[in-house]
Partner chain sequence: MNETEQIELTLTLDGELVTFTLGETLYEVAQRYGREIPTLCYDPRLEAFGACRLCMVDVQGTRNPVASCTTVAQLDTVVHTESERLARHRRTLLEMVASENGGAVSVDPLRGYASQELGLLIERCDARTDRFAGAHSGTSKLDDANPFILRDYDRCISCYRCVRVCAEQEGDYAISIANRGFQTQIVTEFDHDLRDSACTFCGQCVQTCPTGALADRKALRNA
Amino acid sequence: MSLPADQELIEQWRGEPAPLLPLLHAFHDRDGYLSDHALRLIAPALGIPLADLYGTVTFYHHFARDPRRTQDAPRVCTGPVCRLHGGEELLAALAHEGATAMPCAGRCDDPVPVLRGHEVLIGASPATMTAPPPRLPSPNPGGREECIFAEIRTPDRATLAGYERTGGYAGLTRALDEMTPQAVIRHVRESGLAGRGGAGFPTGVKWRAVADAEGQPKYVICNADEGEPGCFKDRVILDFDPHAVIEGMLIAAYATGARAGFIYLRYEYPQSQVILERAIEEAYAAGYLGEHILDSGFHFDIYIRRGAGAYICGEETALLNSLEGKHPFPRNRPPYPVTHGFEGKPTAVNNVETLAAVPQILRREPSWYQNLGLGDIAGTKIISLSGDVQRPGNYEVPFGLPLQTLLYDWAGGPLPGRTIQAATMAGLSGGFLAGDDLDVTLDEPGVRSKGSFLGAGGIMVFDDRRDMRAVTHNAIAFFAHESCGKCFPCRIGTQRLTERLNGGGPADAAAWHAEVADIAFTMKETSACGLGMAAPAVVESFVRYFPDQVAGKR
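Let me have that sequence as a structure, single chain, the form predicted alone.
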């Protein structure tokens, strides 16, 4: 079969919404890399200055630019957990194939992942690499009622038939048949649902702002670009419950008045894209997407746009710029996406976990979701737990559950003969908790009282074998690598902190500590987005909890 010609690819995508990423992927898939010739064709076709297009393409990690090292060359995860399970050794073993390192690939529960084109393999050595087995959410040994994971373990839940058998699309049906858009927003607001991507902004308040904003069309965007090391919760929802995300987007669209939506999917999840595409096709065929949904006057379309590997695109305004074909820098705020989002129009950007909770909430009354939490905070949180524990995986926990209960009772505690030395919060962004501070409840007030935050819910555990200085250096080097470079506090600060952990800085201990503290303070106060504000936490917490390792390694 002949490959599509240049102009055929361009015409296929030029008239579509948010065309740049799919067009780049089309050439990338056809040729194995993005040639200068391809970029010179794409730039005028989409009205993008060639220099800007070059800058944008080279910003992403996974677009191959060299015909001698195409997208089929292995990319090996060397993230915090995979590094401890042989990631660097596997990278060396695959060097003869042109292997390159990649940051955390969202499979901390199945180390070590390797990408080859659209194929994902896992294993500690070339001889043992195999396709990852389906990994459902971890069992709930506490017997607590779940929200998002309540039916996800049901066979065939990922199909439309299986989803409908377990209550799927009942929330949308109720919204369209019984509720006005204002009533849906009020229902979600009263439930207490807040953003689960890290920011924790009340979902109903965001939807109200979009609904009230002037300007048409309006959009709903699902942020499925979970690039935070140690976070892999969105993947399990997308793989085993894709229709829940679609239904959540539909309800959000009905509430806000949106006519179109995008799922911005991280590059490292090629299988998830296949599953999502099939689910969207099923939804269109059944009348849940498109025109006059369920014989109503409601219309909504969903498009998938695959990223290309850039941590910063998890920040909602950088994601918007990426969708629009611009360099994915974060935007200055205000204005906010709720009034000036995609193409300058009102836009609700919600995380996968947030959207997947919405159908369950719409099927019930707000008090049901409120009462799932153990304390004053409503609902549940999915925790991606990995590292040195016996049973890593995704756990849906009630807010207020003690961290110790999750680590020891649910996940089996540390490996035999070992003790837990530290655990990260919010992936890497919340830094470490250690010692007595591990005695904390899993909710934002509890975790923030220890100087950290829960965020997206990634927790990586490190036992007493681990060199915490090396772990910290790897973490801050990751932030330095992923800094978009737009603002100098983050661009320079992450580099300076990396140098300080390499032994740089003043020889005098007090001066060294003062300098590190000053760099961290400046970054937190003046960085343009959350990356620069959060990055110092891993260094600050290392200094706080492990002074002996600091003194011995400076």
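Here, rigid core means the biggest group of C-alpha atoms that superpose within 1.5 Å across both forms. Positions refer to the first chain, counted from 1. Since this is a predicted model, take the numbers as computed values, not measurements. First, how it differs from the form predicted in complex with the partner chain.
- Relative to the superposed core, A507 undergoes a C-alpha shift of no less than 2 Å between these two forms.
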Second form
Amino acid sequence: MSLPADQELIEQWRGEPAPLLPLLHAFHDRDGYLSDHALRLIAPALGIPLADLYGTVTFYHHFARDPRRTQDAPRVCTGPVCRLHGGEELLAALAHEGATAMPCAGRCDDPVPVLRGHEVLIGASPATMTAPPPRLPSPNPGGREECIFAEIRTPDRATLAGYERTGGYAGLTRALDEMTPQAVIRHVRESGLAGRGGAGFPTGVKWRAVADAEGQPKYVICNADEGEPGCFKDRVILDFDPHAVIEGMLIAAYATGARAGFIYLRYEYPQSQVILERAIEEAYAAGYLGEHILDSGFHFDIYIRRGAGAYICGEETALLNSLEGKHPFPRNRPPYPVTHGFEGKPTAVNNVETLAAVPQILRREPSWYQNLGLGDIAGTKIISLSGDVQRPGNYEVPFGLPLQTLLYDWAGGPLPGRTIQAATMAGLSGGFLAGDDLDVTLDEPGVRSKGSFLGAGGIMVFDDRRDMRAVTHNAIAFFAHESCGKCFPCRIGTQRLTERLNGGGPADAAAWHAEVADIAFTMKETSACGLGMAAPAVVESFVRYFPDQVAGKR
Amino acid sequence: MNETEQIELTLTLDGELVTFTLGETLYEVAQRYGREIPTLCYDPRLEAFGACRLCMVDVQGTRNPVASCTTVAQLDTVVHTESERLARHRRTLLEMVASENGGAVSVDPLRGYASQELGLLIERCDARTDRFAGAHSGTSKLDDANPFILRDYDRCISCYRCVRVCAEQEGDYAISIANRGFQTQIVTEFDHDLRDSACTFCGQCVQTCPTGALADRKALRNA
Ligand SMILES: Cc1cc2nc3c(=O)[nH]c(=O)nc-3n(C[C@H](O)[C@H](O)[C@H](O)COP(=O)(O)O)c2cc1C
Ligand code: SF4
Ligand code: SF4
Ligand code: FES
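Okay, that is the form predicted alone; can I get the form predicted in complex with the partner chain now?
Below is the whole assembly, all chains and molecules, this chain first.
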């Protein structure tokens, strides 16, 4: 079979919504890299200045630009957990194939992932690398009632037939048959569901704002960028329960009045893309997507758009710029996406986990979801737990569960003979908790009372063997690697903190501490987005909990 | 009384009740009332961008200070343009910026109209130039063979005024931003020389550059 010609690719995508990323991927997949020739064709076809397109392409780290190092050159995860499991050594062992390092690829429960073209391989050495299926979450160890994972272990749940057998699309059917969009929003608001992508904004309130906003068409965006190190929950939902995400988007669209939606999927999840594409196809064939859904007057289309390796593209306004083919800097807010989102139109951006909870809530009463939480906070949260514990994996916990219960009773505690030295919160964005502060309940008020936050729910555990300075250096280097470069405090601050965790900065201890404190203070209060505001937490918590390791290794 | 009669829009600026018009930013209001808020990424001809964060002001009821250049004035807000906290942030930001080029900030005024901005601000805000030592950002392209524009990016602080003036004022889109974070670099398409790009040598980028990273070769030659 001959490869598609340049013009075919351009014609295929030019008229589609949000065409830049898929068109770049089409050339990237065909040629193995993005040639100057390809960019010279794409720029005029999409009306993007060539200099802008060139600059934007260099922003995305998975786009190969060199024919000698194509997308088939291995990308090896050297994230916080994978480097405990030989990530760096594997990178060295694959050097002859042109391997490069990539940040956390969301397989922390299965280290070490290697991305090669469209394949994800797992292994500790080149000889043992295989492509195993993703891991299902184990049955709830606390015997707790679940929302999102309740049916995820049922065989064939990922197929339409399996999904329908286990209550699938009952939420959508109920909404369309019995409820007005206003009633759906009220139902979701009363359930207490809040955003699971990190910011925790009440979902019903967000939908209300989109529904009330002027401007057409409106959009729903599923944020499946999952770039936070130590988070791999959205991948498991997409892989084992794709229809739940589709149904959640449909309900969001009905409630807000949206006609089209995007799933912005991170580059590192090629298998999830295949699963999602098949599920979307099935949903169209069964009349759940497209025109006159379930014979109603409701229409909705979903488009998948694949990212290209940039953590900041999970930040919702950078995501919007990325979709629109612009340089993926975050936007200044206000205005917010609810009024000025995709192409300036009202847009609901929601996380995968948030959307997956919606069908379950719509099938039942709001109080059911409310009551899943142990304390004042409604519902459940998926925690991606990894690192030095006996049973890493995704756990659906009721809000209010003590962290110690999760670590010791559910996940089996540290490895034999070891003790837990520290655990990260919110992936890396919440920094570390250690010592007595590990006595905390898993909910925002609880974790915030310790000066951190729960966020997207990634927890990485480090036992007493670990050099916390090295862990911290690696963590702040991630933020430096991912800083978009728009605002001064983060662009310079992440770099300077990284250097100071790597032996740099003033030799005098007091001057070193003063510099670190000043950088952190200004980053937290003046950065233009959440990345720069959160990044100093790893350094500050390291300095606070481990003064000996600071002094010893500086 | 006519119900549609416009109510006067007012807010409190450093303890003084002041008026503003719909859509005006806090920076514009403060400037009209004689406040000299420091900025580096601001150029009144360009859309406010919000990169340097020097223009931060305190707004009662918000935890963190806000960038006045991108914040639209709202009725009855209470704004402070000076405080100990703001002074500390501005100093730290300027000291970080100075560290990008190893503390070397003074340049020949002939380089360009705005070339003294960074140096003057550092003096005014009592910022040091010997803190936050570390890697250098930006790589000069002194060999870009053209008689007009010197591209001395060792002095670049990634304010993107040049990129924005080229796009917004000239419509040339000759230059853009490559890479990200501390690796950011101002480039033409494929990082070639200016004469192989869409550049028309209008010199707007030179005149808006606040550090002299872009310089007027003719002026320097004739000096
Ligand atoms: C640096 C940064 C990265 C983010 N990455 C993600 C992400 O990968 N997935 C996600 O859902 N939200 C991410 N967010 C949060 C989004 O901006 C946004 O709040 C969220 O998608 C809204 O959905 P929710 O209300 O359902 O949580 C990120 C935020 C920041 C500041
Ligand atoms: S905080 Fe960092 S990631 Fe966010 S806008 Fe500023 S430079 Fe970009
Ligand atoms: S060259 Fe000058 S104007 Fe352009 S980004 Fe650098 S400092 Fe700003
Ligand atoms: S002038 Fe407001 S951020 Fe630079």
